[in-house]
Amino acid sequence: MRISYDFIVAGAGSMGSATAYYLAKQGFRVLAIDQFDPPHDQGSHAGQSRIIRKAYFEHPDYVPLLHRSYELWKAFEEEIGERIYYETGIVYFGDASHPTLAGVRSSAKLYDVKLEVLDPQRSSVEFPEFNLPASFQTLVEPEAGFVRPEFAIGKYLTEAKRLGARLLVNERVLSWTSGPDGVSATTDKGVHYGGKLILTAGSWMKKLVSPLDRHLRVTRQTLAWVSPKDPDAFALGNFPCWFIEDPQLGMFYGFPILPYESFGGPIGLKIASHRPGETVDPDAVDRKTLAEEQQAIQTVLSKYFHDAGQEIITLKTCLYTYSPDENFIIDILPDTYKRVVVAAGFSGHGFKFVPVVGELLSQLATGKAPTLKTDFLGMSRLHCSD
């Protein structure tokens, strides 16, 4: 018996959960499928917290998307009556001429994002936990902070189901077809039919969308939690999110210590590297931390912090999926009768955009023109037919 849906969403993690929610909210018949049981720790969204900010050094065209994302996070919080976004502020440290800090300043100026530039003396007074070179510039973006990834995905899926969407978990999409009359998604448990297909399978997009295979690279990223000597100094409410651009090791970032009773584990001060890790097959990831990864984290802790602690108490692995230019890929897949929409290559900076990507994918899938500029995220730049 064929059960037909208006839309099938393959991958119900970060972007898929929000897409299912926005489509279900419009009254469409939605099927969301995931090979795991989201939220989970096998892909890109595990780890308790994700940074959200507007002074976007990656590309200034993201800033309008971020403004909309902030609006949608707030609207969703109001709808569910629970908090997802926490405004802690973010402090950026690094050489003033480095592209990261230059990009932060440029985006802030272009879109009038609040940004403070602190001299070294004021920086040391306001952020005494850091031990910084006198040559470093300090930038503060006060209207920034973090969102809760696992919590948000769970809520999007709960609301999507409440609105009538169907969720199938522990079922993997193996292949799909598109034709003039609709689409099919073949899984390890059966075949599902619908009007259109939205592919949001994260690190598995390489295997699911052949035109993207050679354009995507999956990397293993290490997240660490440490125990400072004075936890209160680094606690939520006392300590911001932060970025440090190290001249040799690259960019590292982190979060305040989150209270276990409200957030669950892991416990401690979270730190991670925002640089490409080891290239991996998402189906065969060695989740043991390499010695050099752990050493880099400990080096940053000892080099840039007063008493943050050296003992790593928890290590986790998540996956980044890089596009060639590290910009997202959001588009209608060519040669599919305009029935297949893809979202991929979020390159380690996608979660803050989850609601606006969900909204954009729902617009593309329903044949509406995107309400925001997204041409810089299109597939034409990849020359997939070459």
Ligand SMILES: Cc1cc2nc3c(=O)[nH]c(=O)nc-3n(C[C@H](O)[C@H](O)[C@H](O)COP(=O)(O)OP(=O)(O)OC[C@H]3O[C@@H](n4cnc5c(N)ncnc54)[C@H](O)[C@@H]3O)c2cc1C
The other form holds:
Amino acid sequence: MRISYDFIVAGAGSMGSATAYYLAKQGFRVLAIDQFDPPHDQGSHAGQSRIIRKAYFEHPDYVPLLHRSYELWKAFEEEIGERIYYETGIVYFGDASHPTLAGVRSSAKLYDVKLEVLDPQRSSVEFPEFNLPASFQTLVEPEAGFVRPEFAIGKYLTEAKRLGARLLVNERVLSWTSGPDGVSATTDKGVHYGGKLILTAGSWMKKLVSPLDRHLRVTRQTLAWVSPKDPDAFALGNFPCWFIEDPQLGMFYGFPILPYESFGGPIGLKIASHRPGETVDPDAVDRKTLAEEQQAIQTVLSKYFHDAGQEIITLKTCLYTYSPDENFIIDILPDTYKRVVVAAGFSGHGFKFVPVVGELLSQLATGKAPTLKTDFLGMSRLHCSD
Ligand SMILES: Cc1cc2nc3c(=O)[nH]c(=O)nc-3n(C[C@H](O)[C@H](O)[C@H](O)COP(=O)(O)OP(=O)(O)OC[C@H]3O[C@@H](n4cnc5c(N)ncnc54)[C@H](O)[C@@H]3O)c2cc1C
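Having seen the form predicted on its own, the form predicted in complex with the named molecule:
Then the entire complex follows, led off by the chain already shown.
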């Protein structure tokens, strides 16, 4: 086998771009391959903004990873001299006994994350744009906000290339092999040989890694941008990121209006549902929004806001890839001579972790022990051979 690269990264989106960067930074020969030209809007990273927070209701074991992620976002911002993280604060609204609010409180307590509980009166003074039932609890996490997905991916890839990585775009990995001497990745344009392979193919991981096939579910998620009458009240600097747990419709979340001059489009107040959408094949996604999806967004707007408007100006579709327990899958793939590392199943909450996942994948690929506890993300919990 003629080895040309130390590492081949298949999928150069969110996780792959950061992995290529961390490996290139260590001086390795890196090839990153993507079937599209990232950043793009066919996978899981489109839509201008992604929430980042530490009071993690999904699982408290993510909090140490988040501390590291914040450090690494900051270090990367300093390195490129540009801003990726915007600290708007996040406000969580819902029934105090709901698992989401209970999870936010318990992760914050366990890891000493700053969190405030507001009574209804203070909540209405501090967040006058919302119209909430008196029974709802308000939790405020000040050290939270959003990061910019497309911008960050573009920067990771630019930096990885500057550090010597090779990026091949519009080239699809069709299959791969792993043997005692190295790995190969066969694409629609040729065959590439490397020492190790990192598979970060997002919603296409089902198709590239057969043991994961039955464990991953890809869903179509809708994002909407609306036009409030008083945009200033909802503008960046005046309005936070937010989560609302509606008893019937589930979890919705949103962002402030971002200025077009520095963020580009879409313009407007962004709102989305976090409940699973329709299950889809990532190669055949119907991107037309369903009437009931629009209706649910409009119901949340009229139910929980005084004047956020009802007119949807932009709709976009993005893909979630669920693991069975909605925790990430990050591991060395068994029976590959320890030459293949997988990162999959980010279950709609992975972007905030991009730098720490990139660092972690580079540690696994280079044979170093991970510096943070990640057992809960391992493949053994899936019983792939059963
Ligand atoms: C609507 C929406 C809202 C979200 N909101 C948040 C949020 O607020 N906060 C948060 O933390 N996370 C959020 N997420 C989740 C987060 O964006 C994802 O977890 C993350 O982007 C997944 O990264 P990935 O690298 O797995 O996938 P992607 O970024 O999609 O990257 C996978 C890449 O692999 C490439 N690829 C696939 N197959 C092949 C192949 N065979 N050959 C070559 N290339 C291939 C694809 O083209 C793609 O570029 C959201 C996701 C969506 C869809």
